[in-house]
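In the form predicted alone, a lone chain appears below as C-alpha cells.
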Amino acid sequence: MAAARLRLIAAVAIMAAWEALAASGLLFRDVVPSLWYIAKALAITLADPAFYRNLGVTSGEFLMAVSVGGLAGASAGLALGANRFLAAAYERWVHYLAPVPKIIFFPALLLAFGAGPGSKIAMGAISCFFPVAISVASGVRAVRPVLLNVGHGFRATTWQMATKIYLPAVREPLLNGLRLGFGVAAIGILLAETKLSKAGIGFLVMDSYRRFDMPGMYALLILVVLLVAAVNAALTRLNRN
C-alpha cells in the first residue's frame, strides 16, 4: 500500500509540474499543452478507427519481429552456452554488437526488404535478437551439471538435450531476455515506422508532429507507454509463476 501511495503521489506531482509548465508560458505555445487538451486528444484518438488500423499494423510487425528475433536469439544462446568452440568464436562479437544502435542498420534493411513491413520486422527482430541470445547463453552455463550428467547418461540426442534439459532450465533467463528484447524491438519498430512509412503508430506520431498537433502526439505517446508497460507487466508476472 505504501508503494502504491508513493507512486500515486509521484504521478500527481509530475502532472502538477506539467500543468504548471504549460501555464507558465516559458515554452512556445502548445509545445507543452495543458493536460486537459491531451485528455481530449486521448478521447478522440481512442474513438478514431484509424488508430486501431495503425495499431494492428504495428502489432503485427511487432509479433513477427519478436517471434523471429526471439527464436533466433534463443537458438543462438543455446548454441553459444553449450558449445565452447562456438562461444570462443562468436560470443565476443555478439557482445560487441549488442550495444550498437540498431537504427544504423535501417538503410541496409530498406535495401534488402523495401519500405514495407519487411524492413520494420527485420529492424525489430535484430533488436530483439541480442538480449535474448546473451541472456540464454548465460542461463545455459548456469545449468546444474547433474542435469547434464543425467542427459548424457541416458544418451540423449542434441535435440533432446536442448528441449528436455536446457530450455526448461533456462526458462527464467529466456523470459528476462524476452522482456528486454520486447522493449528494444518496440523501440526499433516505432523508429523504423517514422521513416518512409505510411502506416503504424510511429507514422501516426510523426504525422501529428508534422501537423503540429501536439496534444494528439502526446496522446499517442501515452498510449504507447501504457501498452508497452502492460506487456512488460504480463511478462514479469509470467516469470514469477
The other form holds:
Amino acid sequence: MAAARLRLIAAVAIMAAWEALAASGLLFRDVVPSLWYIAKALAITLADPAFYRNLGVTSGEFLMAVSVGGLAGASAGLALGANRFLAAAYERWVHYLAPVPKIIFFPALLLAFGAGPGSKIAMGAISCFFPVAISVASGVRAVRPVLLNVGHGFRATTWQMATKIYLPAVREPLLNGLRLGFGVAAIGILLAETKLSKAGIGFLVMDSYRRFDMPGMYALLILVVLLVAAVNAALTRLNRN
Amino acid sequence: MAVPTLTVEHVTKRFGTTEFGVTAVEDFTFDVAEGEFVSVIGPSGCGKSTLFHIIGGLTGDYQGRVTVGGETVNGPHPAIGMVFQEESTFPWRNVIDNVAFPLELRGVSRAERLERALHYVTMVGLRGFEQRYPAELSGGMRQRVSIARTLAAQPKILLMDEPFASLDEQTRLLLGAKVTQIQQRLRQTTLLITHSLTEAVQLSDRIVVMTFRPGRVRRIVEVRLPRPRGDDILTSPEFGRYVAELWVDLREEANRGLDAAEHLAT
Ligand SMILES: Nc1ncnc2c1ncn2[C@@H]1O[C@H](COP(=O)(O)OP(=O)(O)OP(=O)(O)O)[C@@H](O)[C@H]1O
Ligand SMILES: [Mg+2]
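Previous: the form predicted alone; requested now: the form predicted together with the partner chain:
The next block holds the full complex; its first chain is the one shown before.
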C-alpha cells in the first residue's frame, strides 16, 4: 500500500514537472506540449480507426514473430542443452550472436522479405530466438540427471523425453526466456517499423513525428507503454500458475 | 535351482583415467534366478549404485557382461524396472500421474492407466494423496511414489537402489513387509541394493556382500529362513545369527572405507 502511494506521488510529481516545463516556455512549445493537448491527442487516437488498423498490423507481426522465434528458440535450446555434441559445435555462435543488436540485420531482411510485414516478423523472430534458446539450454542442463534416468529406464522415446521430461522440467526458464524474448521482439519490430514501413505502430509514431504532431506522438508512446505493461502483467500471471 | 534370469558376469567399471581414477566395481559376478529375491549389501561408496546403473543399462563403457533372459543388456532392458536411490518423482506431476507415467509412455488410455496407477498408489499406502504434488509430501512418501511408479510398469525384474533409505524404521519395516508380500505373490524377481543388514536378511533369498573399493563380491550368503517372514522373524535367534554373521563382514569393509577417508584427510 505504501509502495503504491509512493508510485502515485512520483507520477503526480512527474506530471506536474512536465506541465510546469510546458508552461515555462523554456522549450519550444511543441516539444513539450501541455498534458491537456496530449490527453486530447490520446482521445483522438483512440477514436481513430487507423490506429486500430496499425495496431492490428503490429500485433499480427508480433504474434507471428514470437511464435516462430519462440518455437525455434525452444527447440534449439532443447537440442543444445540435451546434446553435448551439438552444444560443443554451435553454442558459441548463439552466445556470440545474442548480444549483437539485431537491427543491423534489417537491411538484409528488407532485401529478403521486402518492406512489408515479412521483414518485421523476421526482425522480431530473430530477436526472440536468442534469449529463449539460451535460457532453455541452461535450463535443460539444470534438469536433475535422475529424472532423465527415470525416463530412459522406462525406455521413453526421444520425443517422449522432450515432451514429458525436458519440457515440463524447463517450464520456468522457458517462460523467463519467452518473457525476455517478447520484449526484444517488440523492440525489434517497432524499431524496424520506424526505419522503413508502410504500416504499424512504429510507422504511426514516425508519421506523427514527421508531421510534427508531438501530442499525437506522445499519445502513441503512452499507449505502447501501457500495452507492453499489460502483456508483461499477463505473462507474470501465467508464470505464477 | 531355477534358471538365472539376470546374470552379471565379470563386470568391471572404472571412473576417470588410468592414473587418476577409481575402480568402482571389479570383476563382479553373480546371478538372480527367476522369482528370487537377492540383495547386494555393502558400505557407502563401495560401488552399489554404479552396479545398479550398469544392470539398468544406464551406464555404458564397462567391461564384462550383463544378461537378462540370456540376452546381453545393451541399454535399458524392457524386463527391468528401476527404483532410484535419489528422489526421482516428477515435481510437475501429482502422485497419480507420477505413478501412471510408465503406462502413459506405452500409450495406455487415460482411464485405464489411472485405474491401474490407483491400485499401486493404494498398495504403497498413499490412497487419498493421488492429487497431491511431490512438494506436498514427505521424503518417505515421495520414495513410495517412486516405488509405486516402477511397480505400475509391471517389470519382470525389479531393481531397487536403497529404496527405503529415506524412510523411518517403522515405515521401512512395514513397506519392506509389503514389498516381500508383493514379491512372494507375484513371484517377482527382485534385486535390492541396500546397506541395511536387517533389511537384507528379512527380505532376501540370497545376499551378495560387497567389498569396499574396488567393489568386489566378498561372499554370497544364502538366507534359509522360512517364508512368509513376518515381524516375529526379526526377533528369532536365526535372524540374529544371520545379521551378526553379515555384520562381521560388513564391519571390516566399512572400516576400510573409513580408513581410506581418514587417509585422504591426513
Ligand atoms: N560419475 C562418477 N564419476 C566419478 N566417480 C564416480 C562416479 N560415480 C561414482 N563414482 C565413484 O565410484 C565409487 C562408488 O560410488 P557409488 O555411487 O556406486 O557408491 P554406493 O555404494 O552407491 O554408495 P552409497 O551407499 O553411499 O550410495 C565412489 O568412490 C564414487 O566416488
Ligand atoms: Mg548408492
